[in-house]
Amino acid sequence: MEEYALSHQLALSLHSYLAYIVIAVLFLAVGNATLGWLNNKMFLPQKDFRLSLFALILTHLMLLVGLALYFISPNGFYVIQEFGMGGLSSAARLLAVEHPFVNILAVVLITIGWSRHKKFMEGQKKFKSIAIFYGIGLLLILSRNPWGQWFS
């Protein structure tokens, strides 16, 4: 039981700290892509490519930690098995259903934005793809983040 509590707490802490980093890097990537798109800048491999790739890698890493946490946490898959969907409070539903589903969707959109940008040659189209898809992904992540747990 102690091993379970330790692994759960470790995964929860890692997921929470990664979330801070991911949100900050996504803000940077979306801001950079938006400015590049609106100002018709060249897409630079040393800056723009790396920033977008770093955001992609971090979101995937956070997803993997989150999926592991979902299956070892008493607030994840277990609570749905125990109480069913109808027996969940809004806070439990956020953690067990909404947060994982919406964040998986966000990571999928960010991945689509990354894949689409590689197909384009012009910097403006590359920036546009990243700005739109990463931006929607960021908004989804922010919309279903359990803010009450972060600031309590």
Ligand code: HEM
Given for the second form:
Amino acid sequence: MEEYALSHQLALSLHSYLAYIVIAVLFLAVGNATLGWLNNKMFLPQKDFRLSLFALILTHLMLLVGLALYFISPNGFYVIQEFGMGGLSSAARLLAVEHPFVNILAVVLITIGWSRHKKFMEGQKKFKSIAIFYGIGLLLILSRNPWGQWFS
Ligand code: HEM
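Write the structure block of the form predicted in complex with the named molecule for the protein whose form predicted alone appears above.
Complete assembly follows, chain above in first position.
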């Protein structure tokens, strides 16, 4: 039982600290892509490609850590098994259902934005794909983040 609690603490801490980095880097990537798109800038491999790739890798890493946490945490899959979907309070539903589901959707959208940008030659279209798909992904992540628990 203690080992279980320790692995939960470790996974939760990693997930919690990574969340600051992921959200900050996504803000940078979306801001950078929006400026590049609106100002019709050139898409530079050293800056724009790397920043968008870094944001993609971090969100994928977050997905892996989130999935592990989902099956380790007493607030994840366990509560659905124990109480069923109908028996969850809104706070429990946020952690066990809404947050995981919406974040997986966000990672899928961010991945689509990355794949689409590679098909275009023009910088403006590359920036647009990243700005829109990463932007929607970021909004989804922010909409279902457990803010109360994170900052408590
Ligand atoms: C991709 C972006 C994601 C972000 C920014 C994010 C962020 C967070 C934050 C800030 C917390 C609260 C941490 C704390 O209390 O210190 C949390 C909890 C949690 N996250 Fe995520 N998360 C993401 C993806 C995921 C995914 C994909 C899953 C599962 C498939 C997931 C499952 C969970 C679970 C189960 C908890 C509650 C853990 C507990 O209380 O024991 N997360 N997440």
